Structure formats: structure tokens, C-alpha cells
Amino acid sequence: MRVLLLGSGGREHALARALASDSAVTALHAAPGNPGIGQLAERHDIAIANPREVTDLARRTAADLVVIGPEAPLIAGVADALRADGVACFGPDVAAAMIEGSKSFAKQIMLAAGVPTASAHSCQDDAGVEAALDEFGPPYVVKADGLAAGKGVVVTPDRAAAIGHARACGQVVIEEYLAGPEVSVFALADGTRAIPLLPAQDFKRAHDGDAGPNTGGMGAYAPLPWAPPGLAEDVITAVIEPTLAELRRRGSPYRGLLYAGLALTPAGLRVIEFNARFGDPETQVVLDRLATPLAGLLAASAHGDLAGTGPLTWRDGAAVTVVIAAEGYPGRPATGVPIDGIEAAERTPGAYVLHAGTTRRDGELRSSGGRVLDVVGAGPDLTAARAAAYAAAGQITMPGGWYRTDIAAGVGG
């Protein structure tokens, strides 16, 4: 199987690592990739949100399967163009991908499908914002309606900050706050069927103790020793299957990865958000635990044929990923900063490093984004996996770089 992977972040490096280790993959291409992905795949410099450029590259590489990592190409209609050109694609068409592209649309789908979620209002002006904030009270939850690279959500007790975020975003969704631990559950979908992956938990706040602003995610771990038994299956029944059915009823069958961000509230599970692709940084730990070869699963989803897929198998033990961020993140991150120590980090037993925001300039590895590296540790339990991740992270130097020190701390397992 010849595979073309779109994207350049840590999630895509994790996907590339899993695909490159799959004996069914005979050639792996990536666009645009990053220096880490470039060690596993042939890189191509194209605009991945341009349907014509992607379909042309798929033809040139004779791709049997295109795997779309980030959300922007999905919303740009890249999956539609590939399928119209006869190329199998892991990723939903634009009509279905709007479940991530518009928070308002996602709420409409959930309401129609009977999926449990927070009460919410879509607001476009100050009067609507003020009324919604009055109704739900603090802490205020204000979400940009469109794509925001994981940074469009503000959860704050400060009413002025909530109003300021709403004004900066334009159209927003304001909803009731959901109390309870948050969990990410991924499901492979083929338009009709869905198969859950291992639940994971990420850490969205910038600093230790869940302080500071929201980010795209500062770390994650799996499995969740405290999660209710059968959580993934419950999510499939209560959330994923009704959502797929509603999208199918609207003529938009969903083929790809459907990500449900959940709160486990005292009243039961509630959907916080949907994403139309693998989540980052949860993908890094989920794929580390997956023993079933990945390429066949993604191809079965793309071809609408998950029925023939047997039960997934998972490696024993646990995985933890720690994100190393650039100075200034999640605001304006410093870029072009030299990075050293990756080889030393990867000599740590049980650890390896995934590139997220890196580039190579004049032969030297440098930062090119806010979240720069993902350091993954694996071990027989979460304590060992966490120790490996932090021991490896401590070997890496990047002036101004920083990371949370409490990822997966105190969760047992």
C-alpha cells in the first residue's frame, strides 16, 4: 500500500511512525512533513489545503490511500476532491467535517441526534453574548464558532474577559460549564460503523495545576486507570453512532476519525466538542499503545468497510507524552531557536521524540512553531512511562523552551 500523509505536526509524526512500521505500507510520502517525518517518509512541499495540489501529488505518488492529519484541508474540501478523483481518503468530506469547522453546526447535529452535551447559544452580537452569559453564569465558556487551532476557547470566571473574547471572535457559541474530568475518545468511522480507540486524557492549560490560558494541549496519557469500565463502548452507543446516523441522514456519511471531547459530569457523560481528525497530543499516546497495524484500519475506514476488521489489540502498559513549547506560546512563540539533545533523549529507555514544530536551517534543527516537540515515554505502568518521558525531556535544550511538569501526575496506574 502506497500512503500519502498530509500534515506537519506531532500528530502526523506519530501517524508516520505507525505507518512506517506497518509491513503493509510499501511507500510512505508526506506533505509537507517535518524533519522528523522526513526520516520516515519522502517529503513534498505543497499547499495541503489546496485540493488541486493534493490530488496532483496523489497521482504523482500513485497513492493508494491519502491520510489527512490536520483539520484545515478537510474544511477546504481536499477529501471531496480526492474521492472525486478516485483516490481513497481517510478523512471526512467537507459537509461532514463541519462538525469541527462550526461549533454551531456541531450543536445542531447533537441536538438532532439526541447526543448529550452542554446547553448553548450561538451569538453574533453584544446583546446575545450578554444574555447568554447571564443565563449560564460563571465560569463562562466562550468558543469561537470556526476553526481556531485549539485556541478558540476561553473558560473564565472573568465576565469582561469572556466578553472580550467574544468580540474578538465575532460569531461564538456560549455554553454552560461542564464540571468533571475530561476525556478524549477517538473512533474510526466508515460512514455507518465505528470502532473506538483507547480513551486518553490531555492537558489543555498552559501551566502546572491547570493554570494559565488554553493551548492546543501540553501533554497526554493513556490508558486511564480511573475511567469507568466500558467507557469507550458507552461513547460509541450514546455519542458516535447517533452522530454518524444523523450525518448519514443529511447525506454526509462520515469516513475518517471522529474525535469526541467529553466531560464525565455527575449527571453522566457530555460532549464538549467534536473534532474531525486525530487529536493532538492524545494521538501520540493512543498510537503508542495500538498493536493492530494502522494502515489497514485507515484503509478500511476510507473504503467504508470496517465490518471486516477484527477486534483491535493493544500493548500492555502505558504511555505519556510531554509537549516542549517555545518561549511565548500560546501567544506569539519564538521561532528559529536552535534545538539540541534529541539523540540523548532517545537513548532514555522507553522514550522517543516526535517533531511538532521544527525545521532544519543550514543543517541545524530549529523551532518553527509554538508546540515544538512531543516527548513520549512508555512503560509497564503510568509511573514508569511518566518517568521515561520526563527523563528524556530533561535531555533536550532549547533556549526559552518550557513544559509542564505535572502531566499524568497522581493518576495511578
Ligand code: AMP
The other form holds:
Amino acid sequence: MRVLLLGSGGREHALARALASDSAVTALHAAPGNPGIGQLAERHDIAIANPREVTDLARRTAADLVVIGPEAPLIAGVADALRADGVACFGPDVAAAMIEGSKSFAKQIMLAAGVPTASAHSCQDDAGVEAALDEFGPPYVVKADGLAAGKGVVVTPDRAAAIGHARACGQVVIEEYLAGPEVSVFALADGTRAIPLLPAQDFKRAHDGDAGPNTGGMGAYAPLPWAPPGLAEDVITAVIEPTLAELRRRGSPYRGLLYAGLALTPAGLRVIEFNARFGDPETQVVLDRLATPLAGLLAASAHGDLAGTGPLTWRDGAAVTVVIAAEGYPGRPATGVPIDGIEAAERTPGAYVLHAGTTRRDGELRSSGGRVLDVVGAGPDLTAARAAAYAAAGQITMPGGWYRTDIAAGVGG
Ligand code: AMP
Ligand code: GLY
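Given the form predicted alone above, what does the protein look like in the form predicted in complex with ligand AMP?
What follows is the whole complex; the chain from before opens it.
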């Protein structure tokens, strides 16, 4: 199978690593990729949110399967264009990807499908915003309606700050606060059927102890020793299957990865958000644990053919990833900062380093984004995996670089 992978982050490096180790993959191409992905795949410098450029590249590389990593190409209609061209694509069409692209569309689908989620109102003016805030009470949850790379949500006890965020966003969704631990459950979907991956947990806040602003994600671990047994299956039954059925009923069958971000509240599980793609950085730990070869799974989803896929197999033990961020993230990150120590980090038993926001300039590796590297540690349990990840992270040097020190701390296992 000849595979073309779109994207340039740590999630895509993890996908490339899993695809490159799958003997069914005879050629691996990536666009635009990053220096880490470049060690596994042939890179192509195209605009991946331009449907025409992607269909041209798929033809030039004779791709049997295109795997879309990030949301921007999905929302730009790249999956639609590939399918129209007869190319199998892992990633939903625009109409289905709107489950991530519009928070209010996601709410409509959940309401129609009977999927448990926070009550919410869509608002666009001060009067509507204030009425919604007062209906739900603090802590206030205000979400920009469009794509915001994980940074469009403000959760605050401060009413004035909630109103300020709503004004800055324009169209917003204001919703009930959901208390309880958060879990990310990914499902491979083929339009009709779905198979869950291992539940994982992400750390969204910038600083230790869940302090500071929301980010794209500062670390993750899997499995979750504290999760209720059968969680993934419950999510398939209560959330994923009804959502797929509702999208199908509307003529938008969902093929790709449906990501449910959930709160496990005292009243049961509730969807916080959907994403139309693999989560980042959860994918880095989930794929580390996956023993079933990846390419066949993604191809089966793309071809509407998951029925023949047997149960997935998972490696024993655990994985932890720690994100190394650039100075200034999640605001304006410092780019062009030299990075050293990856080889030393990878000499740590059980650890390896994925590139998330890097570039090579004059032969030197430098930062090119807010989340720069994902250090992954694996081991027989979370304690060992965490120790490996942090020992390796300690070998990396990048002026101004920083990371949380409490990823997967105190979670058991
Ligand atoms: P989202 O982009 O919707 O995933 O929101 C980002 C983060 O904001 C989530 O991971 C939660 O930590 C928090 N959040 C979003 N919605 C809620 C809610 N209704 N109740 C509590 N926390 C929320
Ligand atoms: N880990 C959060 C996200 O991928 O949106």
C-alpha cells in the first residue's frame, strides 16, 4: 500500500512511525512533514489545505490511501476532492468534519442523536451572552464557534472575563460547566461502524497543577488505570454510534477518526467536544500501545469496510508523552530557537522523541512552532513510562523551552 500522510506535527510523526513500521506499507510520502517525519517518509512541500495541490500530489505519488492528520485540510474540503478523484482517504468530508469545525453544529447533532453533552446556547450579542451566563452560573464556559486550535475556550469564574472572551469571538457557544475527569476516546469510523482505540488523557492547561491557559495539549498518557471498565465500549454505544447514524441520516457518512473529548461527571459521561481527527498529543501514546498494524485499519475505515477488522491488540504496559514547548507558548512562541540533545534523549531506555514544531535551517534543527517536541516514554507501567519520558526530556536543550513536570503524576498505575 502506498500511503500519503498530510500534516507536520507530533501527531503526524507518530502516525508516520506506525505506518513506516507496517510491512503492508510499500511507500510512505508526507506533506509537508517535518524533519522527524523526513527520516521515515519522502517529503513534499505543498499547501495541504489546497484540495487541488493534494489531489495532484496523490496522483503523482500513486497513493492508495491518503491519511489526513490535521483539521484544516478537512474543513477545506480535501477529503471530498480526493474521493471525487477516486482516491481512498482517511478523514471525513467537510459536511461531516463540521462536527469539529462548528461547535453549534456539533451540539445540533448531539441533540438529534440523543448524545449526552452539556446544555448550551449559541449567542452572538451581549444580551444573549449575559442571559446564557446567568442561566448556567459560574464557572462560565465560553467557546468560539469556529476552529481555534484548542485555544478558543475560556473556563472562568469571572463573569467579566467570560463576557470579554465572548465579545472577542463574535459567534460563541455558552454552556453548562461539566465537573469530572476528562478522557479522550478515539474511534475509527467507516461511515457506519466504529472501533474504539485505547482511552487516553491529555493535559490541556499550560502549567503544573492544571494552572495557566488552555493549550493544544501539554502531555498525555495511556492506558488510564482509574477509568471505569468498559469505558471505550460505553462511549461507542452512547456517543459514537448514534453520532455516526445521525450524520449518515443527513447524507454525510463519517469516514476517519472521530475523537470524543469527554467529562466523566457524577451523572455519567458527557461529550465536551468532538474532533474530526486524531488528538494531539494523545495519539503519540495511543499509537505507541497499538500492536495491530495501522495502515490496514485506516484503509478499512477509508473503504467503508471495518466489518472484517478483528479486535485490536494492544501492547502491555503504558506510555507517557511530555510536550516540550517554546518560550511564549500558547501566546506567541519563539521560533528559530536551536534544539539539541535528541540523540542523547533517545539513548534513554524506552524513550524516543517525536518532532512537533521543528525545521532544519543551515543543517541545524530549530523550533518552528509552539509545541516543539513530544518526548515519549514507554514501560511496563505508568511509573516506568513517566520516568523514561522525563529522563529523556531532561536531555533536550532549547533556550527558553519548557514543559510540565506533572504529566501522568499521581494517576495510579
Ligand atoms: P474544547 O476545545 O471544547 O475541548 O475545550 C477545551 C477545554 O476546556 C476542555 O478540555 C475542558 O478542559 C474545558 N471545557 C470545555 N467545555 C467545558 C465544560 N462544559 N465544562 C468544563 N470544562 C470545559
Ligand atoms: N489534545 C487535544 C486535541 O487534539 O484537540
